[in-house]
Amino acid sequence: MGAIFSVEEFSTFDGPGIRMTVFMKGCPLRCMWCHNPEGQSFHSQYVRSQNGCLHCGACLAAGGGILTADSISVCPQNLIRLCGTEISPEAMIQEIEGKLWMLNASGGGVTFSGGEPLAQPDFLMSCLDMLEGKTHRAIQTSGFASKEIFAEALKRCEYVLYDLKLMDSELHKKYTGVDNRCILENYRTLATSGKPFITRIPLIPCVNDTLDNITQTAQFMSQLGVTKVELLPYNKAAGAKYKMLGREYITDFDPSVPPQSHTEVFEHYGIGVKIL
């Protein structure tokens, strides 16, 4: 079984043609800047909207002090949900079968992100088997893994769309609870695979948007060969989630200072930049 929080039916952001993203549930990390925090943990969780919450308590005392399945009935704006459903690799991949042809005809098909994918090693595993032959399949991904799952999930997929996020093991430590050594391996992997991919950076401002770190990505991505970047501004609104799991979106650094793209680093070392 899986545990996923979200269908994106028409996706164009997550990989070649129109595309199909699964959502799964569960993720090592703790980016400080994490837009997904309903991605976070592997188990479901019940979330409450805030637009248009009255704040009346209603829920809360449903549930002694916490959201639970009675607090859906008693919400007068009916704000309250479950995120994250249980789901067999069969099931999954019959709710993908009906809409193939549609993603076929795009030269698109079904991307698996998070959370993190390669965190749920079987579900994915299973569910790209089943794909094979049927359809473009990807994997977006932290590449926080073990090197064999990895490899095995490379094996199985057409497409990468693989984050990079600091190139110093402490700072990136402290900015998403893990250090990067994995991540850095897996990327060489990836980089001398023949496979192809996409590097994507979210650009957090005074985290990784220096120059320092930019030059040294640049290094690193030129140093194998790789010559595509696309660049992610951080979005101003990834905080508005938190609320809705009943958590405090903390940061310590200043969301409203736009983030620096130093493009111009990139294009010293060869690589082409796209500002989605």
Second form
Amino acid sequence: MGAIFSVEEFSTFDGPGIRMTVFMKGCPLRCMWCHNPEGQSFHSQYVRSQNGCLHCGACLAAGGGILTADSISVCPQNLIRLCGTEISPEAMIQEIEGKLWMLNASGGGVTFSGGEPLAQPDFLMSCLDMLEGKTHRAIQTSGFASKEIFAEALKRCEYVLYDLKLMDSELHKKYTGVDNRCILENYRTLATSGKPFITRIPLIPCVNDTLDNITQTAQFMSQLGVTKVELLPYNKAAGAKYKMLGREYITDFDPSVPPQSHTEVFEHYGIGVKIL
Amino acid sequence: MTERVQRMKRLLLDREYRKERSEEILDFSGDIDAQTDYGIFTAYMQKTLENEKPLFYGDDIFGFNRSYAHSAICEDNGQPCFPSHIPCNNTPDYSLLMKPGLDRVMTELRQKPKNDFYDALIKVLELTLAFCDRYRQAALESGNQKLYDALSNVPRNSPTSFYEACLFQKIIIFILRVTKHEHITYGRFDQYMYPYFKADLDRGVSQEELFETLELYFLSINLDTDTYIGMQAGDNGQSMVLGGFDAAGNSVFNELSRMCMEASLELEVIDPKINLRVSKRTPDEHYRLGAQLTKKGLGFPQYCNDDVVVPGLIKLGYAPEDAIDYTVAACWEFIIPGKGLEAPNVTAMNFPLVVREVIDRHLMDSPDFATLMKHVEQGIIDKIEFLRARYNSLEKLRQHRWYRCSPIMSLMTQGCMESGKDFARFGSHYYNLGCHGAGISTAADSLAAVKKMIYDDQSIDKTTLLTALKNNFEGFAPLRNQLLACPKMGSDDDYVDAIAGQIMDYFAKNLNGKPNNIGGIWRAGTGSAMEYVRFGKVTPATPDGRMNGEPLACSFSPTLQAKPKGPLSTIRSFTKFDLSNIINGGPLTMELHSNVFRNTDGEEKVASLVKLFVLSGGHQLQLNTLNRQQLLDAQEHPEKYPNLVVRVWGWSGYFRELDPEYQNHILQRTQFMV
Ligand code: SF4
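Please could you give me the other form, the form predicted in complex with its partner chain, since above is the form predicted on its own?
First the chain shown before, then all remaining chains and molecules of the complex.
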């Protein structure tokens, strides 16, 4: 079984053509800027949207102080929902199957994203296997996985969207909670595998948009012969979903500062930049 | 855009020119002593034209803009004897006047026997020509040489250039407007205008010059948009259909079609509203052009699928050569230009109300869902008969202000000159009436919820549901939440989509082809016009979780209560039926966030989406790129937009689920065209 939190049908930024993107639930990283906080936990969570809330308290009363299935039922505004579904690979594929011809006709396919898809390797591999030969398969990953798992996933897809966040391992640990050694290692594997891929860098103001980090990243990429990168400038709205989860969005950087893209550095290293 | 076009666009958008018009409302009551329809028509036309003053705005080379913002009143004993909006929602055959020119038409008319009808036609032409002569003089005096020269030829004679052809049409539209015809559309502009366009090209007129003429023409037809009588500003019927296929299946999308798309793309103004005829054979490039236009957020092009529409019209009895010539009436109803007077929007069926009434009356005594559906069919049949009875004679249609005679429309309707009968008195071919089918999704979702909770799962009892509905769910929040969680159209769920199919089948089977007593038949459709709000207001709570008075979905679309899985599922949900059986018109409407278009990939993907809709057998599609207005409204009334998806950076969410500060943020980021 796999844990997912949403399936999108028209994700325009997750690979070529019209794609269905499966957002898998659970991630070993804890990026400070994470804009999909509901993708972090591997477990289902009750979420409450804020708009339209009457602050009547019925939801919490029904759940004895927390949100439960009963909260969904009693909310007069229908604002509570359960985020996260347990699903078998077979059921997952069944949901996609009817639309495969549409994806294929547009030159698109299926993207597994998250959360971190590599954190649920059994489910991921089964799904990818079942889609083999049927459509164009992609994964969107932080690269944080064992060498073996990464290699297995790589074999089973046609395209990879790979995040590079920070080159400095200390800073990486500070801002994402994990060491970047295996991420850089897997990136090397990817870059030399001959598999089509795209590198993506979320640009976070004063965290990884520094000249230092960008230069190191560009150097690292160019050494591996990588010639293109996509930058995703940090957006203030990244924290929007935290309240729904009853969490606070805390950053040690100033979210209102627009990030620098340093395109000239990439270009200096022969890397073409596309800003998303 | 040339400088001239830029100046003209600025003039249009700053709206200052409107001050030159008079706001006075003329009153002709008592001045018109005519008794017959034609007598009133020509007398009213004469008086109006006498009052109209030629107005030349800036670089406008077309003129024929209204000098009064409002139409004159004309009452008899407090009753309007020349009401507006009749006839409306129609497309004439402009070429019937344009090809020969008015002089030749006049000569022909003079050889006809003398009677009221031909007299009225002659009178209309005379008044038009006299007015044009006055206009021509004014053009000369105001130094508008180009217009003066052109008016020396048209509308007396056939146009000798594309510019003259456009001017000819502008004159006709002006005459139609001052005689209170509303929502008369441009139809297949790229087809009937093509000979003039092509002749110019062959004579060596440059593409650039033709493009400038076209852009100036498009701008000129926007000058009076605020004087139209519509449900909303912009609801003026100035729609245009481009492309299509001939009998052999070859595309007739030509250089002019492309130029119209490009002009629309560059001008970003509300008119003309572009409809694009497409099919399996449409090249990807046309879809891309369409997507670029969608990106502008103007709400067009709307797409019509020839693969479904043409066979559908043939099934309704249209001759194949007419069916392939279809165009759309002001909004979306499929009609044949210049071949009759069809009233495809004469009335509308409120499906959710029928369903609610059937549930109130028959839920208790329906032991199974099939029995309930039998009652639904009977409910639909009863409603059909009720609606038909309201309109099933010329007399009744006249009572409802339809089917007024019009000499000017008769001049542009095939067969009228020959038969000597008005286009509204059956001098032409097609006299069909259409009935919209509003709220199909609400009706299907409601029945699906009943099927699931009462019959399949038996999770609630009938009395509870009936009580909850009666109380508008007050005190029944948990039940309502359960109903909201039942299958809804838009998520590719056969459970509910099959019910929608049944409803449409009942509707089509019992209405299509039924005689209407004016020599035509009835047609069933999937549209709602403005009824989605009006019907919503009068329809009490429905078992899909909708509360008293909440609006229905616009036309053929998921309800506001549904959370569709996405555009692919929505397309699938709404194309599972043979839509050629229910072809009065009415589009699947989908909203795209403008973020979809953040880079050029977006255009490509939207183009693919439309193509998939066509390949899936959809009949008509309206794509909206969300605009600022709607987002602001969504902020104030989040409950109205539960499905509004916004894509911000790398993620998507429901707009209503975002905190206000983030909503504001999106509002600030999004670029919209007005
Ligand atoms: S029950 Fe609904 S409306 Fe009431 S406080 Fe909870 S979320 Fe808000």
